[in-house]
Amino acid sequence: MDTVNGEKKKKIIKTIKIDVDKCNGCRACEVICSAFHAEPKYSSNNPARSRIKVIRDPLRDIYIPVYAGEYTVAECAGRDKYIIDGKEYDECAFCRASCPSREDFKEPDSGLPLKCDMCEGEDEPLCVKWCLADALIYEEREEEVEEEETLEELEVGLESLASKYGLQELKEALARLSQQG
Amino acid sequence: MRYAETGFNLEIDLSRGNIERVATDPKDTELYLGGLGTNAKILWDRVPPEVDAFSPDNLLIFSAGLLCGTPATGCNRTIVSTMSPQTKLMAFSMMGGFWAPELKYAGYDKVILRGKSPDLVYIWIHNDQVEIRDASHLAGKGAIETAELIKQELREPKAQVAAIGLAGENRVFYASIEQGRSSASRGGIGAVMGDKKVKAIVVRGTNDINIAQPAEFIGLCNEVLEYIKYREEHPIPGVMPILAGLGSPQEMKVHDEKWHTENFMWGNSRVRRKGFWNDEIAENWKETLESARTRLISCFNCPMKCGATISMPGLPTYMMKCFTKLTYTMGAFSDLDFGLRIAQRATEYGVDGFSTPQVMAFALELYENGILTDDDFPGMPEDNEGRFYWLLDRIVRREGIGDVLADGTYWAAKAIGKGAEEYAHNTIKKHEQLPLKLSMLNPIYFLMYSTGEKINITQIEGQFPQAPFPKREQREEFVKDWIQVPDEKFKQYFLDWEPRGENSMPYYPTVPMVCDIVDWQEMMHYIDDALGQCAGLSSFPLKPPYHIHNYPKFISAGAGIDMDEDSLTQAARRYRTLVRAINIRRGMRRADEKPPADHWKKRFPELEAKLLDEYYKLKGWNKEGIPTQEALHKLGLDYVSRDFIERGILTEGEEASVPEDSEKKE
């Protein structure tokens, strides 16, 4: 990290803007997402592995594409309902978490959580490219963020060892290790 | 490893309650591709001609197409095949929607039902777990209602449901299988499902579909998407709007119905209403559609929005697509509000939107003409719209006159007698057709109507413009980027086709040209039906993204079957011939191959005979329309010739045999 504590830093925020009014419910986004993330790439596809899901309930005209965010160990204690334009939505319909309350955003066989990576290496996320209905719009914006100095991985590890055994113990251990070569 | 397909079928014996997962032979995929192709092979092998539609030995096959579940855009069709109670021939109705890909993800290419369940059941397929479950609580429920109830009871909102309504349960000969926004409606396949006492098949799958050559395949998919975008921005000039773009006719989107309402027939396919469309009606219908239509919607993995969610005030929501928008309206001489209202009930009952309004209009025509009387319609309301609801309710319950009408116009007329047959005037092979009555014979359409074995014009037409363009410059413009033609000669056929004069219909296109044009158009539909590709992005619209030049690449890269244009053409010919062989074995002959007598005013019997002769020849069929021993041999279908010879349908040396009752037909 080349920034100093407290300095402002420009950061690219990648966003998929979701226009639910335009979604035609076809799930092409799920198809291409799961194909792109297959190993090897495009060698298989399976919407159940997709990192984007269309929450759909056609008779109630509910179509919400949601893409996978962080894994969370616990589900929400209470769950709200939203009524928008006369349609009732479960709050999970807007939630991006891979969470114990639902099967979405988990590998179907292992149950490991899935997270959207914006199709790294592509010009834009492929769900956006394949959505000819324009329900998914890719946007990049610059934001100035206050960046705290981030510790390198090694330092994080050492710090936790130091807090567990004390700094002196740790120093002595390192010295012994270096003598042994 | 199998690519694109799963390599497994589900065989379900409903009589014994037995379920088996059966590996399929990859050789069959090479020969018959999948979907319709392999369905035809199974029906040929396992359903002999003596087996009636409602015999436990009849099979009802739900098949995904070969490429369903892969990323190929628009490849989502379920091909349902069985023997039809109405035509007595092979029915292969199809539906889009989401069911076929879900079946693939569950790990199966087909569900093959045989036998009959003693009680009403539904089938629940969830990956490796397959159950036959009690459906007695769903008896009499609407098809859409059933799907919702099952998803709730299984707590599986993502399951896909194909269900029948009351019409299927009561074996109405034009009962459909409904699947939310899609339905497989033609040929009475819903009646066969009802006869087998299967209320629904419910699928949920979370497995992978593999691709043989991933990079090539996704490249082809991206090309298709790019071409769709291009075609959306470049509608074809000089043709009516519904023919200018891709997809099924965009009936849910368009408001201008001048063309349909003034060119298609009203009532029992009788009355043409020139000058019907005016500003007031246009305004009124536009308001009806806009207030009813919540959203334009698509099938699985397809950007086209051919369907819509429809909510009529006071009625449950349903989904609709294509021309059902107008069939009830026009059958009843009513307006769009009525059409969209009765279609809601008809969708829940699960009936075909083409046949049903015509059957009802036919009944009322018989009533007006004294062939049916008040005694046949006890308690029928006085108002026209009321009568249609009344008739619909009775047909799906097979109550009173409804029981007779539930067999369709052809069989109902026979049962009613007293000259009723004159009124059942719009069928081909005993099945109701689009209500079109025209003036001058169109030789291309003559052949398509006569020989199409899906018995629905929209399922054979498409690649060649329906009519000549007035000016040569327009035609030259059209052929410039016509990459879809299998051969450059088609461009010349079209360039020289004039609305009037020497090079006009019925003698131009010439007989050999007509045969080529029909053969090409039909082949594209048959390929779609094996791959599971929707005709709306392929065989139906002009200049589609899928065609004979990129299809072999899709099959090679997707399924790993080495395929070029010749071998694909040969495969399509093979299973197309097999479909014909099934029907020939069930008694279909040349005498059955004709459009309704009044379809055109100006007919040309000699030309028509020549068209059939030459087309049969091109197809490798003899004068009776029976595939010859030589043609069958070339297609690797010697097993068909052997069967034909054993049954006396062909003799060594290929003499045609005409069944005794064939001459007497109509």
Second form
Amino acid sequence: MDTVNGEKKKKIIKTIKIDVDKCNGCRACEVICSAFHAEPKYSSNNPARSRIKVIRDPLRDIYIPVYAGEYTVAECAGRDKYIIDGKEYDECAFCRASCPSREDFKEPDSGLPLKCDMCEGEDEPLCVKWCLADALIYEEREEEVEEEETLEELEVGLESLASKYGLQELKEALARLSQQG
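Since the one above is the form predicted together with its partner chain, can you give the form predicted on its own too?
Since only the chain itself is given, any partners or molecules it might have are not part of what comes next.
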């Protein structure tokens, strides 16, 4: 499925759809995620290491699972507010990024950013499997993406030699080498 000369390639996009109305706040997703990513696997459970967090307002019985996305080196400029059932939430609460302005989705010991890897090696993310309320739904979709041509290491080296010595000189050197071998 490699691309040549900017051709389109099909790529599998993996996502977790979240049905907030079904989440009951049990946090099983946080528990299994932290256990799966423990070293060695399943040796410990620390929800601070989880790649999914449940934002909660227990008095209003609202639970919103958010899973970790890409790391960003700068905080965003957006400070929008969301009102859910009359309570105001900061936009950061629902953000999936690990950024300098908050501690969410950072490894507690090292401070390194965490990112959901969809439980690589499993047939589907474990948070989805363990969600008894069916609030988390794993989805895969295929998208066509246009990618630039990627050169192999040998091609990069040959291109560099050709630009330094000229294509004809490179051809002659390769011809000499092939006669020796």
